[in-house]
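Presented below, as structure tokens, is a lone chain in the form predicted alone.
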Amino acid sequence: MAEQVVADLRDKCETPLPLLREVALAMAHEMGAGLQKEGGSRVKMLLSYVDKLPTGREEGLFYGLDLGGTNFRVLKVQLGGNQKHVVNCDSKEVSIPPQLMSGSSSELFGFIASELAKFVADEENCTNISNGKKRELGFTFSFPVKQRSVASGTLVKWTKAFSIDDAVGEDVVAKLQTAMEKQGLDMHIAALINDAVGTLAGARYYDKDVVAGIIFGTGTNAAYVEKANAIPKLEGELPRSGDMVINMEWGNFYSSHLPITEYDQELDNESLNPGEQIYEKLTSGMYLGEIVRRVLLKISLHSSIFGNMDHTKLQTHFLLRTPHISAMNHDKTPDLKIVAEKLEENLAITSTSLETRKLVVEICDIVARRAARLAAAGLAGILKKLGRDCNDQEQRSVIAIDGGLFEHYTKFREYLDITLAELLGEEASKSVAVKHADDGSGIGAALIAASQSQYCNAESDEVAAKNTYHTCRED
């Protein structure tokens, strides 16, 4: 009865190349339509109003603030410009108190600017600014936002374990702009962008071919450069680079073509969110080892593998995660100690045999060779919708991809690569690289900043440019 549930998981997660290549089409499809109009598509297309990437050739010392989760972390840049690029970062990371997370938001947001001020008043060189000029800061508020310009945004939503309700609806930025103010630091808000934008940033400051930052963590998300014109729905004058960052809010992507099995089918029915972030529930690092948990939770019903056992912890949701299933599934002792080990100690399974520990390992790379598969329909979606997903050009394009899933899941990074190659063709796929993109949503911040500064943008007379850097530097 174990086999026979396995050997059905593994037909209803296969993906092979003429669905997935279905998958990458519907992806272009409804990044089309999400360009098109407001609620368009499922995937939202957010403007962030990001029209100037880092070049390389910054100079000056910015700031970034990264809030995503239970802590926030805070960033010092030192920019030298073309071949010296970053000179120094400096970072610390705060735990934001539990009370702070359901409280006001005066009181989040007022403890966020004094732990800002103390970093700023630590560092020395910072106290000073030359010239008089505020000191900029690049904002990452990982939470679902509206944007009306690349330095506002009214939340729309908090996620993860927030719960403040007075901040819900209201200007973000002005909210920390403020509480910065009475702490009496001089500091100027530039852009407020996501971890997906910040990735984006912090991959085309290095390489100018970077055409996307992907996130594979706990969620999932993309962000990628448009051509301005290409976008019916933004109004008003184009900006003067021609481009736009556009934030995808790809987890809420759905096609009838993505392979949903029984257990995807539950999670999503008893999820805060059913109907919604198919595609996320599907691909990333917060839902994997919950799909690996409810097929070990039906082997164990219907079979006498697990032995006699207490079924209370493997009943128990989101109690085996993915980072479990990763250490069992990359397990290389001949006796799969590890497997046994993670069983033990997070589902209370004990005493297992040898053959029932590799059927666990067989699951656990089942539903992670899905995730990444599809993972890479999804960029072979964005590399559709931009042209590049054939050798007809030959240019070059680069996914900056960040996250815990992609960086430490190896056989998921592996799946991912592969795959990819495989739905471009060997032809195409030689102009096209996959890199990792480590602390983008941080420093990515500090270069959005910097490219996005009144004091710092450049022009595209190399002569203006150097003016321009010459004026800023904090020396």
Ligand code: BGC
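Can you swap the form predicted alone for the form predicted in complex with this ligand?
Shown next is a single chain and nothing more.
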């Protein structure tokens, strides 16, 4: 019976190339539909109002605040200007008390502002904050936000493990600003960005060929640079750079080609956001461990391979986490000792045969492989939309990826690389590179704060001296 469950899972999670090609095509199609009009697609294609990315010439001290997973981070980044890049970076990571993820927005933002205030108070010297200037902060807020400008935006909905009703539809910058004022913090929020946008900015800062920033972490998302005149839903004046970074919010992508199993369906039904973020639920770190737990539960209810056990833990949602399945999937010990340990520690499964442990490894592998192959199809979709998926391209295209799943789950990363190469073919693969972008979401916010504030300064200087406008533009 256990083998039957696994065989069935293997079958339902199959992702042959023709299916992945359909997924890539659907992604490219949805991108176009989402750019066409508001609500044109489940893939929201949100405007970020970031119309130029950092160039390496930004200079000064900037702060970043990164909120989006179970931890948030505050950063202080010293930019050297003149291609000297980041000359210093201090940061502090704070875990968010779980009750704050579903409490009230004033509690969450109050907590963040108080931690930020402590960070600033601990600074040994702030010599670069001169002439009574406020500290400039870039705020990475990794949820779907409808922006009206680079420094404001209302929350469309929560994703991942967050659910704070009173924040939906509200301007998150105003919320943070109010909380900071209560703490007596004299900071100016120069930019509100998504982590995928931050990843794109952070990677582009070092490499001009970066075309997209992707997150495979607790959640998943993608951002890329679009031509402003290819965005029919963009109202008003076009940005002067002619470009606009799009926060795709591809976690909400859906296609009938996605291989969805009974476990995915149940996970979705019982989630905080049923019917939403389906692609994210198949491909991101918050969910992969949970899918495996559901498969193991089914096996334990229909077979005796786990022996006589107490099911309490195995029945607890999200108790098996993606780092656990990653550890099991990579277990190289001859008797699969790590698998035995993880099953015991996390699920109270105490006596397993080597055969059973092999089966568990296979389940982890099936789930991670499907995730990685679907992830690769998403990337291929973006390349297709950008016209960079064919072999007649001379240009190099770099895709920068950040997030714990990509960084720590080696097999996920390997399957992703292999699948993307299969989808693109040998010739086109030569001009496409997938790179790990370290810490884009934190530094990216500070970089965009820098390029925005320097752009604004340049813009106001322009009134006085018409020729300064281009000082921080990449052209």
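Residue numbers count along the first chain shown, from 1. What we label the rigid core is the largest C-alpha set whose atoms superpose within 1.5 Å from one form to the other. All values derive from a computational prediction rather than experimental measurement.
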Would you say residue 78 moves its Cα by 2 Å or more between these two forms, aligning on the core?
yes
Superposing on the rigid core, do we see a C-alpha displacement of 2 Å or more at residue 266 between these two forms?
no
